[in-house]
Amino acid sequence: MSGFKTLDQLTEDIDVGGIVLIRADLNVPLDDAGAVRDATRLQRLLPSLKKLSEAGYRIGVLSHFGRPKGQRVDTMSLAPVAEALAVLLGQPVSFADDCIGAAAQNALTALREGSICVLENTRFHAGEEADDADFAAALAAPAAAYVNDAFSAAHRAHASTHGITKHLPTYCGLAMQAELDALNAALGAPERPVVAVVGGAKISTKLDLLGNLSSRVDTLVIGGGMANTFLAAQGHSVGTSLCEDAMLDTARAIMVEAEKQGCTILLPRDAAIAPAFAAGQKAEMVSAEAIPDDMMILDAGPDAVRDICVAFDSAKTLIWNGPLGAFEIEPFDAATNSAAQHAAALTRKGQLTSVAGGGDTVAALNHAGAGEDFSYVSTAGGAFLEWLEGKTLPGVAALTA
């Protein structure tokens, strides 16, 4: 994607020593002791922080944390995250008790060149989620420039992702740039053929996604619980499996529209079944057309996996969202593991550009030991899904306004 200003342009536009605000996503999981359980989002922020620090800017980090609903909630303070960020950076990171007003102004102006300060949770103010113009102006007041490096928050028109850009020169951070480049490679201008894997429990939560992808990819692999609904829509019994009976007509309509668009929908032709979704169950492999009334589908079968791998073999681009089965419990992780590992192997060989993200996808790919070999794995969740649905993301649009 083009049209946005980069950090290289910022270093040409903004004098050394200027205050730069960077919108990050510091909304990371903490344990009961306040330690960060998963630092992936912090790790992805480091390149932008280091580049700005080494260039001699004074840096203020903006972020939300949790859902305090416009109130100050001590357990949702960003202070512990600032400490974790300092450890990862290997340099001191100060902390300001507010993101606007005297506390923010004093903390930022007191910074030495190249120093970093995390500002308190933007959602402690109701103006953040309301994209309030006065609050956005207050956020911007101390700064000479604004950088958005939080794609995962880009689907929200909030003051720190949208309103602030009306007051400051705006630039794209390195992590945001990598995400946009990866998504453009997957859907904007992909090498064809393009295969998309969409898993998950329910069609009803992914109608927009299925509709957009069926008009933009060559093969659409449907797995997880939603595959059961498609099988039922074809007239097959799915036993006691998760199935959205109210969505059968919708599933049929999606299949008809996909055919019109020249998109092949790939459904599992066999399945791993068991009496219940519980630990200790033994998987039985049966045809998808012969599911017993007292059994449930918990994973795609080996024939289905072979079909998926054949589709990957002929593809140039892969988009992956959601597991193929109930990967949380063995042996119902087999299909996801096998298909993900095959995609990873093709990516390592340079035969496939593979982009994944959303929901349980990151956990499923990491469980399969395949995530690190994908071309790009997004941690953005909702923003990644909305991009795949073809929606305009306010935080991205603001970069090119």
Given for the second form:
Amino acid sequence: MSGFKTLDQLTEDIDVGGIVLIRADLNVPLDDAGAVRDATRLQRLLPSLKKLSEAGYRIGVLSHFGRPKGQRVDTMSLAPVAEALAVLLGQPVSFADDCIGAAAQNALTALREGSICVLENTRFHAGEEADDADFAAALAAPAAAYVNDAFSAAHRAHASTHGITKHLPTYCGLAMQAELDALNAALGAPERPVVAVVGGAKISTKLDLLGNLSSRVDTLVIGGGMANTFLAAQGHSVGTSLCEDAMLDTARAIMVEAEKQGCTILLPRDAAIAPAFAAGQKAEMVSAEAIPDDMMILDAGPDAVRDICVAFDSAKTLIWNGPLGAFEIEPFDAATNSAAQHAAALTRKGQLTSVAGGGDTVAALNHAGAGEDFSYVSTAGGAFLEWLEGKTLPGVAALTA
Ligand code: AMP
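Here we have the form predicted alone; I need the corresponding form predicted together with adenosine monophosphate (AMP).
What follows is the entire complex, opening with the chain shown before.
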């Protein structure tokens, strides 16, 4: 990765004891008792926090939490997340009742060198989402430097991801750096051939993504409900399957464009079908050209999985977004499980760089027991999808501005 200032540079530029604000993504799911249900995002933040703490900076953590829409909403306070962070870090973490003004200033200046304070939800102020210049200046006021370690919030030009960078020397955190390195290895300057898997429910939500990928990858595997629309566009009957009739021309245009770009589109040759998407169904395997009128496609079939695994075998890089079938209900998780496990095995052997993320992908790969072995699994959601669409993310662009 180049063009960004790293934490190593921060330690050269900023005196020990200086106040460093780090934009994190503390927007983690809580259970009814207020305990953190999935701490993955917090875990990924620990390396930057530990590095800055060990270097002797006084650290303020900025984050949004939920959608309070510019109002103070008690259930969206970051206080419980600060407690969870302290447990994971194994060191005390203080909490400031506001992210600007005297509360923030006092809490940050009271920190000892190497100590950490979580500042209250940035979205309690309307200036956050409006990227308001005065609010950004108020956020920056107590600090000597700013670090962005929240790739998952980088698709938004908000005061804490964008405006603040106009007021402080700006650095890239270690988690952000790892994410950008992984994304660059997958799509920026990948080892070829590159295979992309795009699954999930609908084409209509993934048009930009399909357009960008088909111009950049060698093979595009289309799976999940959206494959049905492509099969229908090729003139096959898809029975009662999920199918976007209004998108048939679009699907045909994507296939024509992909061919022009030299990208092979791989559609399922066969399918697992059932009368309904419900628990306790038995899957029947049929050719994609012979879907009965009263049945629906709920997963790719075994021949389709073989085709996908062959494509993986000759690839050097894999990008994966979306399940190959309705993986939440057995046995329609079979194709996603097999293909993900094969990709994981190739990655373990060092044959494949595999990067996945967006929507249900993380859940689908973890369900397959394959997530751990992928080279990189992004938990960034919307930011990951916008990056797959080829968009410039304001929070990333601001790191170099
Ligand atoms: P997305 O959020 O667009 O990535 O879509 C994920 C959803 O697509 C999951 O909830 C899957 O159950 C669903 N899905 C995948 N394949 C199918 C299919 N053949 N029929 C209906 N839903 C599907």
